[in-house]
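Shown next as structure tokens: one chain only, the form predicted alone.
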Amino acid sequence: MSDDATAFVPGHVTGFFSAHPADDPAVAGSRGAGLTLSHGVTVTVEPAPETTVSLDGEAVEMPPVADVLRSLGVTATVDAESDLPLGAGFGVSGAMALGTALAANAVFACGRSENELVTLAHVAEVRAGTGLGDVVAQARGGMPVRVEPGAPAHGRMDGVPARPEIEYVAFGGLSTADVLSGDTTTLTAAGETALEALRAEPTLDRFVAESRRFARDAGLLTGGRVETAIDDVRAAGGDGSMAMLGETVFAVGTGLSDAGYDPERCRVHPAGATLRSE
């Protein structure tokens, strides 16, 4: 056992997805595609008599993190620092779950493999209703394409070979649990169509175009600031879409800046979650 360990997990923006529930949370998940970001979450785990979780210095209730620690049979202090807002479509809860799994495995010498740790975090997210595909995407990095749903033993991944600069503006949040617990028939049909198109032409431009089409066809663009910002980006000669699931717009290159916004800037992260120290 060591004193502490730290993991970095990239943020993840889903462009489009289809929901695939199952009785076994390791089998459940989503198909779709997204971007992992150089902005992400740094998670430090230290042994403690009871589990506490904080995000940017504030105590938080984070069921997926607690679930991961219970599955490993340990208690710990989990301190997370994030470049990204919670609940705005950046996969922060998935990043905290995966970072906790990687760091706790090192601190407590649990002896789990990478796929086992990814599975623990994925299962915790599915059980909590906070995500279906962020964890497996964050474990891979780049521009991951989730070809088949589920944890590593069940899912199948591919990727778009591009690493562009990204800008984003977060206007607010959406409840992932509320969306996933409702009727996802229309959303899933739109996601399947988008995935088929991207797999036929796995390029950055096609990803953004299909993401934008999905947001409209799935009924998630209902006017307001997100739709206005996307229209502004396109009018300025750029391209962008909505992050799933959040009141967030992402654009390639300087798309939001060119449209007159004051965005955050980062890049597509070239790798997946990484243990920084043991």
Second form
Protein chains: 2
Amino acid sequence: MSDDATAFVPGHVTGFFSAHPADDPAVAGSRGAGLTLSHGVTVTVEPAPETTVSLDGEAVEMPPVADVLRSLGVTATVDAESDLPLGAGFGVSGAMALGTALAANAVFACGRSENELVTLAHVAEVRAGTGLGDVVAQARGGMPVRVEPGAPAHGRMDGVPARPEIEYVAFGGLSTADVLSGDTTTLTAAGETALEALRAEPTLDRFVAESRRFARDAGLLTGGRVETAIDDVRAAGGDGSMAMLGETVFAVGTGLSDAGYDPERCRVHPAGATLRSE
Amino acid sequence: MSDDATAFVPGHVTGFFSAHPADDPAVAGSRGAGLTLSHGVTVTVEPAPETTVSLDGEAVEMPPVADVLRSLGVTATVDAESDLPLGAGFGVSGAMALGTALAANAVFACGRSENELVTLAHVAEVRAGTGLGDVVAQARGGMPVRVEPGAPAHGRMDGVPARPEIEYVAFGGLSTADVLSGDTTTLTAAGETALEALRAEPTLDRFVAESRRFARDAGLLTGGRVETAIDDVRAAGGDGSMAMLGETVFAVGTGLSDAGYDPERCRVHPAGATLRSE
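Can you now output the form predicted together with another copy of the chain? The one shown was the form predicted alone.
Once more the chain from above appears, this time first in line as the rest of the complex follows.
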């Protein structure tokens, strides 16, 4: 048994989605598409008599992380360092759950496969109501398309073959749990339409265009800073949309800089979540 | 349409496998497990009036590459640069087919999804008889486990969550086509046994141990340099096995150096095949 182990999990911005609840949390999930980001979360797990979780040095309550450790039958100190804000649509809670699963499996020699670890983290996220599709996307990397919902034994993934630079600005948070616990009929219809269009033309441009249409049709663009920023990016000749679910705008290339914003810059990440090399 | 596009595809060493032929080349494939390597093949595709293919600056006949371009309805100059020897069990032909598919899709704006591109390359490899499982493994990265054979719509993958350093020595080549066209009954039985054992304990150590057992049981260790090198690695306290199918030995960590060999060094690659960022 090593002293500790560390995993890196890319951030994940969902552009559009449809919600697919189910009694079995491994079957539940979302269909949709997004971008994994080179900005992400680095999670270090060290055995300890009781479980504590910190994010950027501060103690946090993170039910999916505790759930993953319970499922593995271990207790540990989990320290996460994130490039990304929590609750702003970057999949930070999914990243913490998945990074914990990978690192704990290594440090405690649990002997689980990658699909088993992804399943543990996905189930923990679904149970906590903090996400439906981030974990499977973060396990894959690139520009993941969730063709069928659920953990690896149930879901099916594809990808858009593009690795662009991405800029983003996070104005604030939206509660995933609040949106997902409301009526998701309109949202899901818009998400299914967007997915069909993207699968017919799996390109970066189509992804961004369908993400914008989804945000509007699902009623999530409500005339605030997000909508203004997207309009500004388009007026400057770029393209972007809203991160689901956060008060966050992403743009391709230098779209936000060109529109006069002061964004964070990263890339689409080529890989899924991975143990840091020893 | 860009002037050219470039993709990187990791090398892939199969440790053990079972062959699963089928009339439909998208359904045909292999089950088994292997290592993707940070040493790989960089493929650049540029539109041209007729298709030519080079590897490390020399013109080569590479039927899977020509097949991929034909399937996409394009002609191009394909230039590949490889860290790895051809025909020695590193999946160079699969890497060239998959890299060509990704780069050609980008340069010609073919609008295919990642699964569609992996399928084109897999089908081309199967048709040419040069491989059954390298392409799907190289699309995934890490330590891929081929749970069910075939292209993405048919196959199923898992992974061993480990990213060790790897050393290898390539003594020479074996013809994949010759081995796969012979009687594969014994080989396939040994491969199925190894896969079952690895799935029960998906760890690096188990992978190497099952790979060694497979090489012996399938009758591929014939008292030559490969068998001697594996014995030397084990005598020096390390562990390693044979690359399927090549006269090549791989070892974990510094296993071959410790045994007095002068190996190449790389790592398990964290990502699958990817377009080089523009």
